[in-house]
Structures are given as C-alpha cells and as structure tokens.
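The chain below stands alone and is given in structure tokens; this is the form predicted alone.
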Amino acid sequence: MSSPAKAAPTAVAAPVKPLVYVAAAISALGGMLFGYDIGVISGAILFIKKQFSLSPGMEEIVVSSVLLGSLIGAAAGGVLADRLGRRRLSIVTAIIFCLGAAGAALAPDTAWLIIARVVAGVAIGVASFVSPLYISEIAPVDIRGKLVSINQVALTSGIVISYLIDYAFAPSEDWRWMFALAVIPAAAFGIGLFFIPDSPRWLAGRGHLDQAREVLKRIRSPEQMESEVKEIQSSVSQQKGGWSELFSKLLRSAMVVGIGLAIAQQITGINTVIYYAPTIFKFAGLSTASAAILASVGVGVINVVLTVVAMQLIDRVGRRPLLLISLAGMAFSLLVLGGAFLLPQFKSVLGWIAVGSLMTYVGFFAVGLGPVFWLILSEIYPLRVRGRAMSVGTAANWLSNLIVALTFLTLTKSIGKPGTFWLYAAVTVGAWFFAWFLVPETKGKTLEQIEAHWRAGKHPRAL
C-alpha cells in the first residue's frame, strides 16, 4: 500500500465564478425530477387504486415499483458514471425520465403502469447520486456543502410541485396528467446539460488532465486551479480504480459510514410520509382526498424551507451537529405521532396532531438527515471509485426504501398504527448512536484531504 498522501492545506476562499452556480443548478434539476417522481404517486394512487380496483397488496406494488427501478439504476449507474462521465450519464437519465413519465401517463392497465414506473425509477436511481456527485466535484471546498444541498432543495421542491399538481388534478381525478407533466422539467434538464462542463475530477481520473485544466480555468481562480490540479494528480496517482479497492481494508470505514447512513435515511420512515402522506392523513380523519393532499402540500413546504435553512448552516455548523439534532427530533416526532393514534381522547383532534407531528418530523429530517446523507456520500470516497462507491451506497438506500414502502401498510395492519410509528422511532434512536460513533465531520476538508485520511488508516471520527 502506498504511503498516505500529505494533506494539502485547505483552499483559500475566493470569489466563486458564475458557471459553478449555473452548473450546480442545472445538475440539481435531476434532483427535482427525483423528488417529483417519488412524490407524485402519493396523490395519484388515491385515484389509480379506484380506477384499477387495486387490493392493498397491489397498491403497495404500484407505489413500490418505482423503487425497484431506482435500485436497478443505482446499482448499474456507478460503473457508468465512472466510464461515461457524470454529465453524459445525466443526459441519458433525462431521456429515461421522459420515457417513464410518458409511459405512466398512457398506461392502459396496472401492468403497463408498473413497467413505466420501473423505467422512471431507473432514472431516479441514477439521478439520486450522479447529481450530488457532479456538484461535489465542481464545488469549491468552502461552499461544497451549500452547493450540494441545492440538489436536496431541488428534490424537496420537486416533491412540493408534485403535491400541488396532485391537488390541482384531484377534483377531476385525472392522475394521468399528474405523471405526464414531468416531461417538461425532464426536457429542460436534458437540454441544460449540454451547456455545462464535464467534472474536472472525472476528466483527470480518466487521464484527460489537459481537459481537466481547461474546465478548472472556467470555474476557479488561477491560484485555486494550480493547487487543485496538484491535489487531484496526487489522488489519481495512488488509485487503482477497481472494485477490489472499493472493498479493501483501506476503505472499509468509508463504506460502513456510507452504507450505514444510506440505510438509516430510509428505515427511519421518511418515505412512508412522502408516499403515503395523504393516506396517513385519511387514517387520521381528513375525509376527502383533496383535503389530505392539501395537508401533504404543507408537509412538503416545510421540507423545502428547512432544507434551505440546512443549506445555509451546513458549511458553518458542520455535518455532524445537524445530523444528530435531526435524528433526535425525528425520533421525538414519531413518538408523538404514534401516541396520537393510540389515545382515544385525541380522536377529535387527531388530524391536527397528525399534521403537526408529520410537519415536525419532516422539518427535522430536512435540516439534517435529508441533505447530510447525500452530501457525505459524495465526499467520502476516492476519485477513481467514487461513482462505484456512491452507487453501492445509493443502492442500499433504495433497497431500504423499497422494503419500507412494501411493508408500511402491512405493518399498520399487523402491529397497528401506533406500533408502526414507534418502531420507526426506535430505529431512529439506533441511527442516532450510529451517527454519534461513526460519522465523520467533513466540513472544510477538500475531497483529496478526506481521501488521505482513509489512506492513513484513521478512525472516521478522527477526521
């Protein structure tokens, strides 16, 4: 094993060139499509199950089919991201988004709808990690957290937009338009990608150092560019870039952190809220589909607002404090929500307690676990295996997501609604201890400094 690289000094803050913000914003459209496609089903399913006479089991399959596709996309996307590059793979993803949206809108039966949602899911699985990966590789170190969090803001905004579209079409019950309108941002995403550069780190990792320099000239000051080129060259010279390095002892800690956070983000129950928010509110006594969907819009707005707050704090306060506060607040909110369903004396105000608890839960998620997971996942892996490593973590995330979505309604029937939410609360407490003991603080560290830390064989917390 080669000797650990000497950590380079943290880059000096300098004015950020406009192209960095433009590239981050265009890449984040992939996050918005990710959010729209996972959120739109929450309202559409209320009308789909009526039109196609779905049983609870088939309802779970329709909702979860997008997750199967996402798992496939996440698993396959890592190798493609390292071979094709972040930008070219994103262009392919935009095309797949269009096909999935159009296919779902035209579905004549349940089987067609499930296939179309699997196709859309493949695009979601790729976009979910390629967008933050690209942004992290073009961002200056001092605002990397803020820029990567733009993707999470776009994601949560996509969820709110999907809820508003669901609400607009709820009176007519026209779920086909709910899916079809995703074609518009998908087309904008694909076109925008032709106007931004490739990741300079990917170019350098593929041996195209001159092209990497040209990109860095466009997004960095001359002083920053030379320093960054040296760091990237040092990083590339120490890497093999294959699966063997990914699962070596050297990166074991990084893989544990990434996969552990990936699982924690899902098994704490967030997507039961995203997928089933209107269903939960109907459980709680909001009688009409429109009222339940409108309450979900409020939850979505809280998600966006608190994600914007996190974006402002993440490079100042750090990743770990936000993560720990987030998990503690989520656990408390789930305990309250479970109690609201258990105690009959709350029945008259159950709807309001459910709305308040879910808003609090989503708010705590948005200020920490939501953006911090995707940010840390994009930061902690070496350059040549970064796409593959993020793919593994993202696949673990989507697999956990799929399991939660497939079991939520079944759990509410077998152990009751209070027991289901209390189970999520217990898991969230476990996730807090995982974060406390193992998750590193990456604030203020270049990607190459983080890599040097793993090569030195140090504990994650020592970063």
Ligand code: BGC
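Residue numbers count along the first chain shown, from 1. Please read these numbers as outputs of a predicted model, since none were measured by experiment. Under this definition, the rigid core comprises the largest set of C-alpha atoms superposing within 1.5 Å between the forms. First, how it differs from the form predicted in complex with ligand BGC.
Relative to the superposed core, residue 175 undergoes a Cα shift of 2 Å or more between the two forms. In this overlay on the rigid core, residue 52 has a C-alpha that sits 2 Å or more away from its partner position between the two forms. With the core held fixed, the Cα of residue 221 is displaced between the two forms by less than 2 Å.
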Contents of the next structure:
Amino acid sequence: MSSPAKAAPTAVAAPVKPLVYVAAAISALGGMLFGYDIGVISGAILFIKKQFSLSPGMEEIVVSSVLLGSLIGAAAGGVLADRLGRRRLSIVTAIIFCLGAAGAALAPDTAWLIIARVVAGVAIGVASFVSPLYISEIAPVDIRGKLVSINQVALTSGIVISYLIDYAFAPSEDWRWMFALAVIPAAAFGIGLFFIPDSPRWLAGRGHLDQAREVLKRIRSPEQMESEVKEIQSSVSQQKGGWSELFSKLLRSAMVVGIGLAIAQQITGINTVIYYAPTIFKFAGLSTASAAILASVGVGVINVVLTVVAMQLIDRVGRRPLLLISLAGMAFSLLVLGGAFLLPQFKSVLGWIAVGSLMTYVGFFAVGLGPVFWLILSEIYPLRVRGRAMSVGTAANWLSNLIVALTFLTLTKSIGKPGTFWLYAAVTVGAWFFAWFLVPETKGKTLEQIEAHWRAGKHPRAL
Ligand code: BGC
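Coords for the form predicted in complex with ligand BGC, given the form predicted alone:
Every chain and every other molecule in the complex is listed next, the one we just looked at coming first.
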C-alpha cells in the first residue's frame, strides 16, 4: 500500500457538489450561535443588572459564566466527537443551545440565569470545535480553508447580529427577548443537521467504510472519490486512536502547535476588544452611549468583512502568510493604541487614534489569527484522535479567554492603559516568532498527508 505522504494529492479540480456547501453552511450555524451567545450579554447585562440589582461582583459572574461553560463543553466534547460522531454530537449541541437560550430568557432570578448561561456555554464550547472539525472533514482539499472559514464568518456575523438585536430591544429594556431569539438559529441548526451526511472520515475511522463510501459518493466526483477512499483507508490502518496516541512522541509537535496557537489567539487580547470595546472607547473619551455602541458595531462589521477577505485568500496565499501578517499588524496596532493613552493632552485626537488603532487591530486579527487558528486546529491531527486533540486545543483557548477576561480591567488599573496594551503587543511579538518557527503550511495538503508528516517524525515547518 502506498504511503499517503507520497500519494498524489486528491486535489483534482472537479466542480464542488452543492451538498458540500450546504453541509458547511448548516454546520456553520454552530459558529453563528457561538458568536451570538457570547455577544448578546454585552447589551443584555445593562438591564439584567438593573432588574436583579446585581453587585459589580455578581455582574462579572453573570458575564463570565458562559466562558466557564465553554471550557467544560470544550474539554468534555472531544471524546464524544470521536465516539458519537461529529454530526450526532452537533445535534445534541443544538438541543443544549435551545435549552440555554430558553433558560436564560425565562430566568426568574440570578442563580437560574447563571446556570442557563453555563448551559449555553457548554454548547458554545462544543460547537466551537465540532463545526470546523466537521467542515474540514467533508471539504475538498483545494477549498478546505475557505469552507472552514465560513464558520468564522458565521461566528463574527453572530456577534454583530447580537449587537443589533440588543440595540433593537434596548428601548424596551426587554433583555429576555435578546436571549430568546437564539432559539431560532439553534432550531435551524438542529433540524438542518438531519439533512446532511455524517463525516466520511469519521465513519471510516469507526470502521464503517461502506457508509463512508456512500457519503463520498454524494459529495465527490467518482474519480475524486476513489483516490480519497484509498488515502483515508491507508491512514486509518496506521492509527491506534485513544489518549495514548494523542500524547505520543510522534504527535508532540502537533500538540504544541495546536495548544500554542490556541493560547496565542487569546492572550494577544482580541476579546478585551470584543467584550470591552465600549469601555476602551470610554477610556479614550468617547463617552456617549450611542457613540460607544456605534463604535462597537463598527468593530464587529470590520471583523466580519476582513474575515470574508481571509476566506478568499486562505487557499491561495496559504495559512502562514496570513497568520504572520496578521500578528505583525496586531502588534503594531497595539503599540499605537497603548501610545495613544500617553497623550492625554490631545483628548479628542486620542479618541480618534484609539478608535482607528482598535479597528486596525481587529482587522488584522480577522484576516489571519481569527480564522487561521480554527482552521489549522481542524487540520493537523490524525483522524482517530482528531476530536479529542481538538478539544484539548479548544479548552486551552477557552481557558486563556477566561483568564484574559478576568484580568484585563485589573491590569489597566495596576500597570496602566499604555502598559496593558504594550504588554499585549509584546505577547503578540512572541506569538509571531512562535508562528514563524512552528506553524506548518497546510494549504493544498490532504488531511491524510498531514498525518503522514507527523508519523514520519518531521518538523512542522517541513510540511
Ligand atoms: C475567537 C473568539 C473571538 C472571535 C472574535 C474567534 O476566532 O476564538 O475568542 O471572540 O474570534 O471574532
């Protein structure tokens, strides 16, 4: 049997079957719900605080409970993704999304609300990695980057939609509707999943080769199908699966890349902007509520637009160039943002420099680090351990997210605003070097070729 490393790539440029796009779009609803559910709280909290008379401490718990749930979902979801399968686990996740949304909407008191938000968080934690995982496994190699990035486009759109819904219900202060509306995409996600196939790679990994073939028949041309089946078969025969394979020496560098990028995506500060944009703008002198809201919507829209740009480029220029440009641009914007806070004498100028550098920062994140992290995470692990390996990286991502969220305001108080943003800038420079030395270029490689690369014991950069 020929080694998959030497096998001809399956990138036969045949037309992509519409079912591939439909399946990717339905799966990406998981990403949309992820975005909606993390974004919605920013507006809702203003009215919840009033109605439940929350202390600042309680307010922080209500806001960050979703992150705790996400951490739990990410950590627990991996084994389930490998056992139940990507699609079935997504169906369970859709149900949990509905319960979380309905629970928060109906919450009679703070404790109930916190529990509902943890439940929604569990769904977010699972969806955050299962959607890219599923899409990556059904995608033809030459458009895999673009298809997986649809999930990040859906995620960023979910954030903007949640801001707009918050804005629409703000006059009536009806925070319950803000949460309740998530039931609609959650139901669409759950129902849609019944109409799309299981991941052919997961089926093959579980020994159901005939079913895998049936699925491939629906999503590939006959020639593409044969070469893909051979490649999957050959790679499955060389895997043991389970935790021992995951932590074996051969996968060490893949684990370092996944976990390292997961941490880098968060500790470079993106969610300080997503969660605290209005606060940062307020620091910078934009004090009216409507200016702050408008600026937040602007940040969200830039995030979507530049993610769409990344989606168009990712299979052409590759993951690495986007990642390196992104990190360099983010570091520069953070330096400027920090510097802006040193110039209090130019109050109004400061406001504009802050807005400008923040938007530039988000734009650079969106064109690289945002989508590239989730894409690479979905590409670099061997089939039989892919679910659990992704869940380890995803849990590292959510844990770092939680730590940054809990320390940002304290940091600005202890080392000052310039110091805080410069600290993120320094961390971003470190992340750039990490990416330069360790992140592989996965463009144009089949998932099986990437696996064979680790099995051959080669350095990530040599891919
Ligand atoms: C990150 C999230 C972030 C979002 C913003 C995602 O890739 O994982 O933490 O909130 O991008 O667009």
